[in-house]
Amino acid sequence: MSGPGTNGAAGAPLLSIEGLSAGFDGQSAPAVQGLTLSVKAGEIVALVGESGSGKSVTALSLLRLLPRSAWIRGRAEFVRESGEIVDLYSAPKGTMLSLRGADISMIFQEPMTSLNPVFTIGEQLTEGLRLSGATRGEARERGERALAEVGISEPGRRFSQYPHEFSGGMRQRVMIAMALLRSPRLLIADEPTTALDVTVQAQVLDLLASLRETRGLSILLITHDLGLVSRVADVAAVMFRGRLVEVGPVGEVFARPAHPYTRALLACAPRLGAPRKRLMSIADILAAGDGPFGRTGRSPWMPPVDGDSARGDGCVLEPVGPGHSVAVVEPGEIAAGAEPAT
């Protein structure tokens, strides 16, 4: 998939992903195919889609944390603070080790299981600092400061406690503190509010937004929660079955969704006082893709149905508004009888 840049903020990209395809040995279809996306300095980009759409594979690929059975093609260029540009997919192992935590950090899913129950919070929080040469005293001082920054009271006492002594929301705050301890430029947050109640979710979102403002942090937010996206993100990038199908400023995408899958996702969001509607099935979404579409009358890209490749496997991102693009079938891939409308 190819297309123009789609970010909503000014400035050069901090992260530029070009033509990412990733999959696993033995699987018939890639988990991610032809993804092109960028994240600018100080920007929050939300990668949205249902479970299995390829969001987490995309995130893990950036730090090369996929299992050995995985393969990756494409480029992902990251700009370090020194100005050095690193291709995350071809950089030597030593370079990746120096990047992880220091330049790019990640909040993983499931705070309940991400912390080791047999080590104290402080030991886990400061392990990276100690491995990078900090003394135990320096690591503790910075660790307690990080706990305070994410809103954990009595950080000195909490530092010596174990994960089971923390609530789910507090564990998630610890994970955020751990991810930010070495002042990365890019934070990858993979479902950061999973399993948290709505009050704690709001607190975590406010915390991420505040850290973006105070640190100039860029965030790649992986989620299926559209309410979360509308609240904190600048750019929404929608994935469907491994493909990026729509990307643009959040307000534009939510107000004028162009792809049938994006419209289906938005229709699933509950609204107070609105009548209940039958949720669209995948068959409904695929059927909604028929007919002319976009400025050139092309068909919206849809995945093949039951192995049928008539819809075509190639697609491009076609502009439909300022910074707003949607996936359409490449001209050479349109099936016979489905030529673009004139």
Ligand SMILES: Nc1ncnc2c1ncn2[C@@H]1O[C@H](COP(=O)(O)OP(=O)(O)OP(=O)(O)O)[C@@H](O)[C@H]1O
Contents of the next structure:
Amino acid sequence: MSGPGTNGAAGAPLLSIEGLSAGFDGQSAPAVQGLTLSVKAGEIVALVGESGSGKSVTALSLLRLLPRSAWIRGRAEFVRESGEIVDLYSAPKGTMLSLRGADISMIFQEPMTSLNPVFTIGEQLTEGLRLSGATRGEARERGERALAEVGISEPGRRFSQYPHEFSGGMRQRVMIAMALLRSPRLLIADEPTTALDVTVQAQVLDLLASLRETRGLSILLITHDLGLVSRVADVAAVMFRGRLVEVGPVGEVFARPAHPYTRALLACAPRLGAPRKRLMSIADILAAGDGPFGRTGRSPWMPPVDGDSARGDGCVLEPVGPGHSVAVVEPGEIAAGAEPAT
Ligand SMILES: Nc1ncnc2c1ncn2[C@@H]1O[C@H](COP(=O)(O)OP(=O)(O)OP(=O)(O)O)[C@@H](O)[C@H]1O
Ligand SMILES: [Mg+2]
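Alternate state requested, the form predicted together with the named molecule (shown: the form predicted on its own):
The next block holds the full complex; its first chain is the one shown before.
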């Protein structure tokens, strides 16, 4: 796998998240706990984890799009093209408004419902441009160019069509075009291919990878599918129950997964021609969790089985290879019943 994240030529951090915790009023366990992660210029970082692990909450927190019932702690710094550093969690509302779409853009989960069936693709694609003062002609020209850039042929004709005249893959391409219209530096793509069939998934991912090359775009790619990650990402960041349990260059994480949960994810990832394995249960994962630290007395961090997540605190990321870290905890701090078998 080649790319800025793995060839040592990665740019400076564009986004640095430090110690992010987030949750919702009335819920005892936070949705995200102590997450630290950065995305460098021109890098594709994949945030991977099962349903409910806190991926979307992390993404939405960055644009401050969580509902009022949510709380956020920690810091997330973003570097604008001008060099200005914005703390996304404390910046004034006006700064956030000017940043959304222009500096950081997001493709939301469930893109199929994101297009309004009663307006043409072109109207929806260029609405933001029109609102910011572009003439009808300018907006059309830029909109058609954007459609061509995401691989939609005959953009002139397609511009005036309605969403139902587009296939699922093409609609996702439109969503990507819409997200890129104002040339953001960072694209957050939340499960951009979930609703698509396998071949179209690959095409959309290849499109994202090519946009990174042509635009120098940085991408935070959110997915529960580790197979997709290996195709395009430079860095894999694995989340489990709101915590980052492992992060590293994709090749490293795939070759030497250090956390039992990452190993379980890899064991379950479908491979062409191989029989599909049964999804491991949490108990299976814990049983498999001897980890690399048996002899040093530190164990890969695993949360208690009973779901009392507060007792998982005290874990730290420890390096296991170049740029590769795993969450570990002193044996004494692992909650009773969650101690991995050695
Ligand atoms: N608006 C909300 N109100 C209350 N709880 C929420 C809300 N949004 C998310 N949560 C909770 O936060 C936790 C993390 O959810 P999140 O949506 O980030 O998961 P995810 O990793 O994106 O999962 P998926 O792969 O299913 O999209 C879950 O327990 C979820 O129930
Ligand atoms: Mg989600």
